[in-house]
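Only one chain is given next, in structure tokens, and it is the form predicted on its own.
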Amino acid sequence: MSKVNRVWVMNKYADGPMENDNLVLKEFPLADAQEGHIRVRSMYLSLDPTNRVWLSSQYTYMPPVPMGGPMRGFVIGVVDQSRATGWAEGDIAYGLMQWADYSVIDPSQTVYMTKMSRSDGIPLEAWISALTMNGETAYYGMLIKGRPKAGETVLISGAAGATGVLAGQLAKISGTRVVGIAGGAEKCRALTEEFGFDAAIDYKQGNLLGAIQNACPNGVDVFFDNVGGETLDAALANLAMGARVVICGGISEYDKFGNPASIYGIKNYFALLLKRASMEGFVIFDFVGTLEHAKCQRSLMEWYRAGKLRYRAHVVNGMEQAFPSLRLLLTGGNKGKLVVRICDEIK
């Protein structure tokens, strides 16, 4: 076994566009677990729109990442060393824990951590793409906060990301007529031929209001919103009466999120009064440990095993490749869910 553990750390803030050396790669001894702690070795890294948010100084909904500090991100892994009641060697962990080849932590004191089985003959690259964090987001986001009815009209922006793929899928389990926004015509075919979606819009081609307008005559009874800025406010002009948009993310925005004079303005505010809409945002660590949560694992999987739920991977190979591939999320490069494998799947 190597002594080295190698850890991304936090050498400069990005409040501003991300730059190649916000993020370190170093090496440290690697540490054992003390009492009350267990050493999981990662195997999968998942790469998410959050982690560019906690590249920020500021606070968000979590404090930020401390300097020197190792970035934080969802991770699967096995325990290799175990002091802590409950857990044993050869465990498969998820959870959120460190950018690096390994992680010492309290399982007890995390925001999140949960024990998978071996025994379901599911590929961790499918449990790390489609049923923790980003299904979990979906369906927190779709289901509760959305709660979409059969014959409504949902929105999904961001449409072929990880998070969105999913948002869609669940709409359409519910019984609506799902359009998705997405860059680029082969991701928009994936959305329709692949996914199931109704109907799919192209942002780079220009005139999204329009696009919209055309693609939900009816109006949007429920906006799913990954990316924030101008494609939020030409949504909120195609709101149907009662609408529903959710928060989940905002992408387009993220490079200026230390600079809050430079985020876009949002102009069609005024039809959530007009049409006596709601809008919410929400993030997944509200459903935590609640009746909730432990329905949505359970779902999640039905759905899966029922094949109403897929997903596609982008996969990316080894621990240095993690804060270059970030980058894919930003500019639209990834195809799928980004993951990071740090090490093969241990049997």
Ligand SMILES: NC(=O)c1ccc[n+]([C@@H]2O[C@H](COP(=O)([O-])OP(=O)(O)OC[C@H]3O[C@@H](n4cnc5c(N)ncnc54)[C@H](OP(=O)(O)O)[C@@H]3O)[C@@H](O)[C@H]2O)c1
The other form holds:
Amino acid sequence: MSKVNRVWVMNKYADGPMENDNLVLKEFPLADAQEGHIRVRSMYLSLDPTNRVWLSSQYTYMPPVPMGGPMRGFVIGVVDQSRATGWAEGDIAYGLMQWADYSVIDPSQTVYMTKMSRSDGIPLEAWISALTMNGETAYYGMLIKGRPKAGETVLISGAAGATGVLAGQLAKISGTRVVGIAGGAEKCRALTEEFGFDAAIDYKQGNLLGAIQNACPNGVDVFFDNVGGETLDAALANLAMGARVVICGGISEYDKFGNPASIYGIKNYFALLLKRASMEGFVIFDFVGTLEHAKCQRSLMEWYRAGKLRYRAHVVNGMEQAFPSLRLLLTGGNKGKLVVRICDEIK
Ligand SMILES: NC(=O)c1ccc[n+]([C@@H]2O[C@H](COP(=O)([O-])OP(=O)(O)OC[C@H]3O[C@@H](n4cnc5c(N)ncnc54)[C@H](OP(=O)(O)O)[C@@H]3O)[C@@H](O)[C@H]2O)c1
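Starting from the form predicted on its own shown above, please give the structure in the form predicted together with this ligand.
So here's everything in the complex, that chain up top.
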């Protein structure tokens, strides 16, 4: 009997609030790797806010997922068939694959695909939480775009999440004072006690603009924004002269994708003029294959080994939990990097 591959496929685009049936889990016969392809058995699937964006029918920074086609996502897996140069059975692959037990892909045509070493003894959870996509996002956003200087004040929204805690630690390595914004007392406690932030603001307490003013009395030199909307507006009102605003994401607005009229309109943009500030967005794919990418991976590894890059993983079990768990990111239900364990680690 042929093996089965469970795949989450696009069923209905979400151009407005996400619904329970935007993706459906279907079973297909397991395909073999064709010439030039590898077949990867998924071990961990990364759940990311951008998955919500990819549910939209709109072209974002990537084309929409085809109707009826497999949902894409970052996966760590083991190569179980290879007909591609440079790849062997047993290799560990990380990259943009499918929400599926198995992905059959041409690694040379995939936007982001890397081979990971088995011999370094680093747990897969650390790879997927800190040393790959989220770590690289924090590195590019904070260090390349934010350019923090010792003694400056850095503010981070969505600070207790996968990217936020890493961005904060990189800002601390740069010698800055770091303030995080997160939802709830427990997440704020984790920021200062576990991740070395200097202060934390619970945005759910209200008056965010005033709370930033209190926590950043000399103004904000670097704002690393994961949230957008009213949070971005409150930060803009608190910029220091020459500030850098880095648009990493805007999760407060993601459930409005495909309906631009409903997206929050920024009011305090004159702060960019008055404070001679800049505001810049980026996507990690901009750096793939560059020299900076290699340097970033080396640096993340060094800091991780030196104990300077901590993470928290929030693991859910089973492929069938993938889409139902995505909502945790929009409600703040995730306590750290949200990943789905698809199967036990294959040694
Ligand atoms: N530019 C890039 O290349 C790139 C790459 C990766 C990620 N990103 C972006 O980075 C951001 C963080 O991603 P992540 O993977 O690290 O996720 P995450 O922070 O681990 O999880 C999302 C968090 O967002 C917060 N949140 C959700 N809705 C919110 C709202 N309405 N207002 C305020 N906070 C809200 C929640 O934290 P609270 O409990 O604190 O509310 C939630 O836990 C996202 O915007 C994502 O799109 C960008």
